[in-house]
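First comes one chain, alone, set out as C-alpha cells in the form predicted alone.
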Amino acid sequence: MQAFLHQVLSGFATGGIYASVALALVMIYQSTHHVNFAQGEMATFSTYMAWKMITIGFPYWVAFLLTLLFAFVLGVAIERIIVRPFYKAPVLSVIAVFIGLLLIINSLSGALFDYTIKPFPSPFPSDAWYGGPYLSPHEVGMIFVTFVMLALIFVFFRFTPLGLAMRAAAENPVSSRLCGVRVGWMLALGWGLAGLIGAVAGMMTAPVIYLDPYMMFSVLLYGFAGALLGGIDNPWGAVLGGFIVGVLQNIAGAYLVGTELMVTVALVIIIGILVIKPSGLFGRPIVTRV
C-alpha cells in the first residue's frame, strides 16, 4: 500500500509538469487551432539559457526569472516572425512549419550547447524539511511551483483586462476586433505565455531527467495526451488531464508495462481518446452544418 501511495503522489508531482505543457499547448491551439509540435523544443532551449546563466554565476531564482522573460520574448517573436504569415495557409503547410521549427530549435540547442547530458541544479535542497517518505523535496517543490503558476494564470485571465482581452481574441477574433481589441497582438502574447509556461516545465523537469536537446520529447508527448484527455479546447480540463496522465503513467509503469514501455501509456491514451471521445473529458464537441 505504501508503494502504491508513493507511485500516486510521485505521479501527481510529475503530472504537474504535464499539466503545464498541456496548458501551453491548449493556449496556442485556441488561437491557431493547430498543435505546436515545437513546444517542447522551445522549453528545452529556454532551460539551456537558464543553465548557462547558472553556470556563469547567476543565483538560481534570478536565472529562473530571466529565463521566463527570455521564453516570453521568444514565444512572441516566433509568432510574429514565423507563424503569422501562415495563419491562412493550408493545414499541411502549418504542420510543416511547426515540424521545421522543432528541428531548427533542436539543432540550435545542440549546436550551441552540444549534445552531452548535463546536470541541472534543483532549487530545493535534498535534505529540506518538506521532503518525506513518499515525495522528495524536488517533487514537493514541483507541485508548489506548478500550483503557484496555475493560480497566477487563473487570476490573470479571470480578473485582468489584458487577460480578458486575450480570452476574447482566442474565442471570437471577429467580434473582438469590432470591440477594439488588437487581436494580432493578443495572439502573440498568448504565444509568449505558452513559451513562459513551457520554460517553467523545462526547468522543473531538467533536475529529474538531466538536460539534453531531447529532454522534453517524452514530456511533450505526455502533455499532449493530457491535453487530449481533458479537452484540447479547455485549458483547465487539459491541466486536470495532465495530472491524470502523470498518475496513470506511474501506476502503469510500476505495475503493468514497466519503466521501459511507459511512453506507450501516452500513446494508448491518445489513441483511446481520439477513438472514444475526441473532444476529451471536458471539451466541447463542435457541430457544424455541411
Contents of the next structure:
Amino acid sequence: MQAFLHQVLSGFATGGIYASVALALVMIYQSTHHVNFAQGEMATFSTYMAWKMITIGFPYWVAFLLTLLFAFVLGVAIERIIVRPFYKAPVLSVIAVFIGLLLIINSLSGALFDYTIKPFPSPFPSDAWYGGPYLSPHEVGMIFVTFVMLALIFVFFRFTPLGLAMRAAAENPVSSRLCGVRVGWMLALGWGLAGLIGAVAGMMTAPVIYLDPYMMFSVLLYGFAGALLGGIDNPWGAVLGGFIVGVLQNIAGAYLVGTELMVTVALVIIIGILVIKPSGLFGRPIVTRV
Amino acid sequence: MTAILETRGLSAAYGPTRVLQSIDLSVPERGIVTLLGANGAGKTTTLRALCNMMVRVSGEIRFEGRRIDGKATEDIVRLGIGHVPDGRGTLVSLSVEENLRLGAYTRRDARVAQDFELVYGYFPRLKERRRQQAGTLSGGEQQMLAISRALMLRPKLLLLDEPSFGLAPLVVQEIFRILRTINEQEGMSMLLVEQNANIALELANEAYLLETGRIMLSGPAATIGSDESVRRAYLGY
Ligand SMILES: Nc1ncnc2c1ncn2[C@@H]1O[C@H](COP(=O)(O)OP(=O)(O)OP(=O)(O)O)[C@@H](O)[C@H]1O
Ligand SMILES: [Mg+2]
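Target state, the form predicted together with the partner chain; input state, the form predicted alone:
Below is the entire complex, every chain and molecule, led by the chain shown above.
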C-alpha cells in the first residue's frame, strides 16, 4: 500500500510536467489548430541555456528567471519569423515546418552543447525538511513550482485584459480585431508563454532524467497524450489530462509493463483516445472546419 | 456640415471578384446615414472595406479628414470606429461580460465602469445573463451583445450591419429607439446597413441606395423614402 501511494504521488509530480507541456501544446493549438511538435525541443534548448548560466556561476534562481525570459523571447521570435508566414499554408506544409523546427533546434542543442548526458542541479536540496517517505524534496518542489506557475497562468488568462484579448484572438480573430486587439501580437505572445511554460517543465525534469538533446522527447509524447486525454481544445482539461497520464504511467510502469515499455503506455493512450473519444474527456467534439 | 467619414472611388474585391465599383459616400458629423440595397448588392462589403477586413480595397477613405485606407483593421478601430458585424461576431466561449470587456479593451479612461451600466441599462437582458457563455445566448440577445460590444468602444462612428436581423419587431423598435437616443445624447455618427428599409429611413437623415456594387441613388432619407421606384423595390408599397 505504501509503495502504491508512493507510485501515485510521484506520478503526480511527473504529471505536473506533462500537464505543463500539455498546456503549452493546447495554447498553440487553440490559435493555430496545429500541434507544435517542436515544443519539447524548445524546452530542451532553454534548459541548456539555464545549464550554461548555472555552470558559469549564476545563482540557480537568477538563471531560472533569465531562462524564462529567454524562452519567452525565443517563442515570440519563432512565431514572428518562422511560423507566421505559414498560417495560410496547407496542413502538410505546416506540419513540415514544425518537424523541421524540431530537427533544427535539436541539432542546434547537440552542436552547441554536445550530445553527452549532463547532470542538472535541483534547487531543492536532497536533505530538505519537506522531503518524506513518499516524495523526494525535488518532487515536492517540482509540484510546488508547477502549481504556482499554473495558478499564475490561470489568473493571467482569467483576470487581465491582455489574457482576455489572447483568448479572444485565438477564438475569433476577426471579431477581436474589431475590438482593437492586435491579433498578430497576441498569437506571438501565446508562443512566448508556451515557450516559457515549456522551459519550466524542462528545468524541473532535467534533474530527474538528466540533460541531453533528446530529453524532452518522451515528455512531449506524454504531454501530448495528456492534452488529447483532457481535450486538445480545453487548456484546463489538458492540464488534468497531464496529471492523469503521469499517475497512470507510474502505476503501469511499476505494476503492469515495467519501465522499458513505459513509453508504449503513452502511445496506447494516444491511439486509444483517438479511436474512442477524439475530443477527449473535457473537450468539445472536433468538427472539421471547411 | 463636415463629414466624419468620406470615401472617394472606393472599390473592393474578393480575390478576382470585384464587388464594389467606385463608391462615393459621406457620413456627416453626428449624422445617421443608411445604406440600402438588395441581397448581394455589396452592403456588408462596404462596411468591411471601411475597416479593411476580409476584402481587397482601393480608393480613398477619410475619417475625420485623415486617410485611413490601407491601415490595419485594429488601427482603424482604435481611431474610434465601432463595427457591429454581419453575423454578430459573438465570441462564443467568452461570457457576456467578457465580450463587453473586450469591447472596451483599447480604453484606458475611467468611464468604462459607467458604460457597463449604460449598456446594461439599454439591454437589461444582458445584465441578467452577464456570467453566461455568450454562445448560449439567443440570436436576438447576441445581436444586443454585438451592439453593446461596439458601444463599449465609445466610438465616434458606429457601423451597423443589419442590427434588426433575426429580432422580433418589438425588439427592433426598442433597438432603433436606443440608437436614436445614443445619436442624440452622445452625438455618435452612424452608418446603418439595413434590409428593413422602412425603419432605417425613419431613423436616418440621409440614405444611399446600392445596386450591384454601385450607388444608384442618394439623398435625404425623406426624399429617398418617397421615391416611387425605391418604394416599390424596398418598401413594399
Ligand atoms: N468572402 C467572400 N468571398 C467571395 N465573394 C463574396 C464574399 N463575401 C461576399 N461576396 C460576394 O460579394 C457580393 C456582395 O456581398 P455582400 O455580402 O456585400 O452583400 P450584402 O449587400 O451585404 O447582401 P445581404 O443583404 O444578403 O447581406 C455578393 O455577390 C457575394 O456573393
Ligand atoms: Mg450583408
